[in-house]
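Given next, in structure tokens, is a single chain: the form predicted on its own.
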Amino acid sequence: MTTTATVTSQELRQAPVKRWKVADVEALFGQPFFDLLFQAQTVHRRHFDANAIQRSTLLSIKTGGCSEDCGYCSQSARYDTGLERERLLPLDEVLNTARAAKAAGASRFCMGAAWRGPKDKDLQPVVDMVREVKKLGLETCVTLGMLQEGQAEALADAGLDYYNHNIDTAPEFYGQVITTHTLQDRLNTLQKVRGAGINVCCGGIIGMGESRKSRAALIAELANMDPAPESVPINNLVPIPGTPMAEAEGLDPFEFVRTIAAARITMPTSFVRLSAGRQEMSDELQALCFLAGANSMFYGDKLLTTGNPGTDRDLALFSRLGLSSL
């Protein structure tokens, strides 16, 4: 069985890329539930150990005060969310945080900061922070917005492993979630990213209202970059009260595993996480996503603003499903 450690990001880019149409990954949706997952957990299984689901853990390392506009964020400056702007965290307590996540039996460690895209001052803080982060024995994530020239480089200096930057949805969708940015500028953040040597972490959202063509046009935008994202995390969306989608319909819970079964068929070699609204999902759910093909999650009881499942809850899973770490 081939693991990720055996594929390397080179072989990742030598080998042939299959270009996924929107409509193939729609006909992937459309499958009865057990034929989809039936494929989704033999792809994995050729790739992966089915039972072993890697742990992150994310840390907002500066929260609120964004100013973009991405209708599903509670740390937009242009929202009422009651969410207090926050200085940079000192580095002391971002390796308090670090060791105890380590402790906890997470093995990486990524840290978000509320920025359309860090000024050069900004960026010498965080570089630090990656690097002691990396003496840890951590693996590093950072998710700091756009870059500009020469900070992927600095980053790669300091040893960062992951580079954070979700396309969020699909390019038709896209002037429904954000207007402050387009899917273009997000691309060439995450060329400078792959320029730069740093594995690409790059997901989305569902649950805002798109239709099934618009999640499988996500899937098929992710899957069809060259090489796709080592890791890819499908957030559900966790609707914030005063962000313009306070309101919006919950996704039908098989939709959302269907979504993990097309990554992982498109996306063989990624790690596909459960990230955001997991601690919405019933043990049942979680258990069918990684049936889907889900081998990661974000570990601890919260990401950057909003709730996740307590480690007791995720330890006593595992134990019930017969999962380990890697």
The other form holds:
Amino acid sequence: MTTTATVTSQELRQAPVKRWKVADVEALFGQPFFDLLFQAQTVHRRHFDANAIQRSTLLSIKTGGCSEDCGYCSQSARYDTGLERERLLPLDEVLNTARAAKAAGASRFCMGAAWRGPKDKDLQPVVDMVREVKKLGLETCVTLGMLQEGQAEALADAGLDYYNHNIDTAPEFYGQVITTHTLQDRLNTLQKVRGAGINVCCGGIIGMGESRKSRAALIAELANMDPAPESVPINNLVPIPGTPMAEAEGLDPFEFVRTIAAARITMPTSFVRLSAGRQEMSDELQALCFLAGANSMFYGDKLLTTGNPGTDRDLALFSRLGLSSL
Ligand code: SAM
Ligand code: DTB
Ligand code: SF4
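Output block for the form predicted in complex with ligand SAM, input the form predicted on its own:
Below is the entire complex, every chain and molecule, led by the chain shown above.
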């Protein structure tokens, strides 16, 4: 008896279709820079207004003291990063920040908590935040770590639009970045999010010392999700003193742009977000990222624990490039 004989047609239908081979994504990366940009911009214009950028504002609702060992993170309790731990913020403080974000022009408000995952007692206050932020007329997003049974449904009932949970890096590099939970754990949470009808926001970090092949493998892994995430944050590592990644060698900025372009080409209808690391980028580099198909950004002077360009700088950039917001 051969193994194939035991595979039923139903199983075959359910098998994930790996549309993108890592080698094919690597071939995208390997093109001359302008050919890659032209291809990405062509794909981008087929699906989006090429002059419009979506803006999300981030707020850390529970900072520091996380049990996990993610090697890039300022909030892991395992590294001495000098970060002060904070309790869960009260609802009125969250709402004041959300109102200010809306007034400044953000369309989505993303709340992040430094948890391995929420305990059931942690979830209720977050559910209340989602419901009340939604009432302000903002799209809602949360990033709370790994979810247990029933938690995604509770968030969906409150009106949650997006759940952010990144696979962070390529499968083969993952073990060098995180050991306290697996890539499969993260995929299980993403499945719960999908199952509850919430949009998926899932991306990764580059510039952690991974190879180009690993960057291509990260993009292939994301693009082969079925369906692909609606929102794909591409973070450039913000090196945090005290973490294992503090001394990672910085990435060639053009390689960052190439990664954005590969995400755009392989996930043509997803929003690709130019995420962490923007503060350290010149306006010209950001413009190249938009040309490569990035059409979303974090907006507001803080990410979770690190800085982001001020709104004045971003508004000036929008004006100089003739960009509008989504
Ligand atoms: N604890 C939750 C989790 O891990 O899913 C939510 C918060 S976590 C800080 C959200 C994401 O931010 C991480 O998955 C990672 O991709 C990104 N991130 C965290 N620290 C970063 C850094 N120093 N530089 C770039 N991206 C970072
Ligand atoms: C994502 O991919 N990037 C954001 C958001 N999702 C939650 C977080 C970036 C964090 C950068 C480091 C910091 O501010 O601590
Ligand atoms: Fe940081 Fe999230 Fe990892 Fe905790 S689980 S260390 S908050 S990235």
